[in-house]
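Here you get one chain, nothing else, as structure tokens; it is the form predicted on its own.
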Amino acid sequence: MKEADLESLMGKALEGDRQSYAELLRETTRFLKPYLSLRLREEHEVDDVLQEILLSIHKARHTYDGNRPYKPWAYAIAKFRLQDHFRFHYGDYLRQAVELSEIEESLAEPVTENAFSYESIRGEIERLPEKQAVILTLIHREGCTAREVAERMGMKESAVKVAAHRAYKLLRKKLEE
């Protein structure tokens, strides 16, 4: 559908056209979906999503400039209903995660050097959560780069410098006690 039609549509909705304003919430379910797939990896997310940003559109319709394209509106609209879903979901992702600035100094020193042996740890290692677990036992025991080891598990290698790192305090702080 044109732009025009879709304005057109936005018109006469605004006007009190039921069947345009039906009309028009279609042709925008259309043309947002794709642009939800690409961006939410679960179908059930992105009708989630298409159902806020019209639920969005319909409070939002009266802020609508007739002079201006309707597309560019509607996608805004739905770019931030977007960033909300992201911010609720993940929200909890991003307060946990770790600055690599933070453990920049760790992670420049070789990964495999220390005061302890695999093998004398080796019961702690193995009480670690398991990715930490199998990490540790790739790079001490096998002699692994951290890039082999993502390589390997199919993780980043700044994921497996994370988690190793992550692994070494917890194993500090239980060898502390």
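Treat the numbers as computed from the prediction; the structure is a model and nothing was measured. Residue numbers count along the first chain shown, from 1. Throughout, rigid core stands for the largest set of C-alpha atoms superposing within 1.5 Å between the two forms. What changes on going to the form predicted in complex with its partner chain:
- Once the rigid core is used as the reference frame, the Cα position of residue 168 differs between these two forms by 2 Å or more.
- Relative to the superposed core, residue 131 shifts its CA atom by 2 Å or more between these two forms.
- Core-superposed comparison between these two forms: the Cα of residue 14 travels less than 2 Å.
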Contents of the next structure:
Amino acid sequence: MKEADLESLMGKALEGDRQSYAELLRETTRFLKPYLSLRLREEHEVDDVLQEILLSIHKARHTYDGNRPYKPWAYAIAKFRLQDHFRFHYGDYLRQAVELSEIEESLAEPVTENAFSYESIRGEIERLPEKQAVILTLIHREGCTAREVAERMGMKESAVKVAAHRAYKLLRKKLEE
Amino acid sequence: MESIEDLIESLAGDAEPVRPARNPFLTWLKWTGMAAAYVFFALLISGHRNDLAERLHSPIFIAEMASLVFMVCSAALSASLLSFPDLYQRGRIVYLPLLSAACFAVVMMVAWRLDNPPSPLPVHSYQCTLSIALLSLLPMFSIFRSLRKNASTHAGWAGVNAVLYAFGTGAIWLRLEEATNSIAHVLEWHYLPMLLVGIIGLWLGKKLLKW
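Condition change, the form predicted on its own to the form predicted in complex with its partner chain:
First the chain shown before, then all remaining chains and molecules of the complex.
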């Protein structure tokens, strides 16, 4: 679709033409999706950010007056929401990060060997966050090494060790209660 | 993709006619006009400095006022453009306040060198910063209220410019009201606080212009 068509659709949308507005949003989705797919790894992330962008376009549509091209306006909003997403995503990631010094000792230890049996704490493991529960189940029920778990779950070995460490901490807390 | 289609249907269902935001250049004209009127009425109430006619013959004073007015106008224009997600596709103009601040700094350096021997310092000090801050409250409230109606994607920089516009308006008023020729005083208590105010503006922008 040509730029002029998008501007004309937006012009009609601002006048309250719902069909033109829906068509414009569909077209916007069409050209924004490849832009987001290049920058985000997961398909569900692309859809989440795309929904945020469409909502923002809806909220900010009064700032488009038809006197300038539509695409740069839509891309500006897309970039803004994408940055918001990254800020939230990496901010969250950092909040959940574990200090290396905290796990230094346990990194050297084989995380797949433990004094307790899987069956004895199975109930507690199942109540852990899903990812941690899966990791402990693979390690303790199926006897996988951290590297094998990492390969199966598409994670880094160090990430598996960190997650296992967190899970052990949680379990210890629960079992001590 | 189904949920996106649902969202599109729902947004289209909500699409009432919308009046587009005012052109940012018209908004800028409105804000600069308001600032001029505000300074004029403030001077009517507070009175102007008794040596104003004489000072208006001093090239360095004229340069100082002109560069200050340039800074206020450029901050208003920048804030107005920054209230649009795409900066109204005039991205370069939003950095004009940096140029105006550089011009202002040069003028003040020249004024500092020309103030030799230094003019006597007035007896007051922080009261000037306080007066400017108080006078700038109304323009600041007005500009933030206006900015919040749009959708800024550069909230921090928009906040800096909004606050500079308001504080600069107050600084113009005080320079025309207070009979002091001490450049050291005006630098310390009129203009340097602008730097701090700029940081406050950055924070305010991020807080108030979220959408």
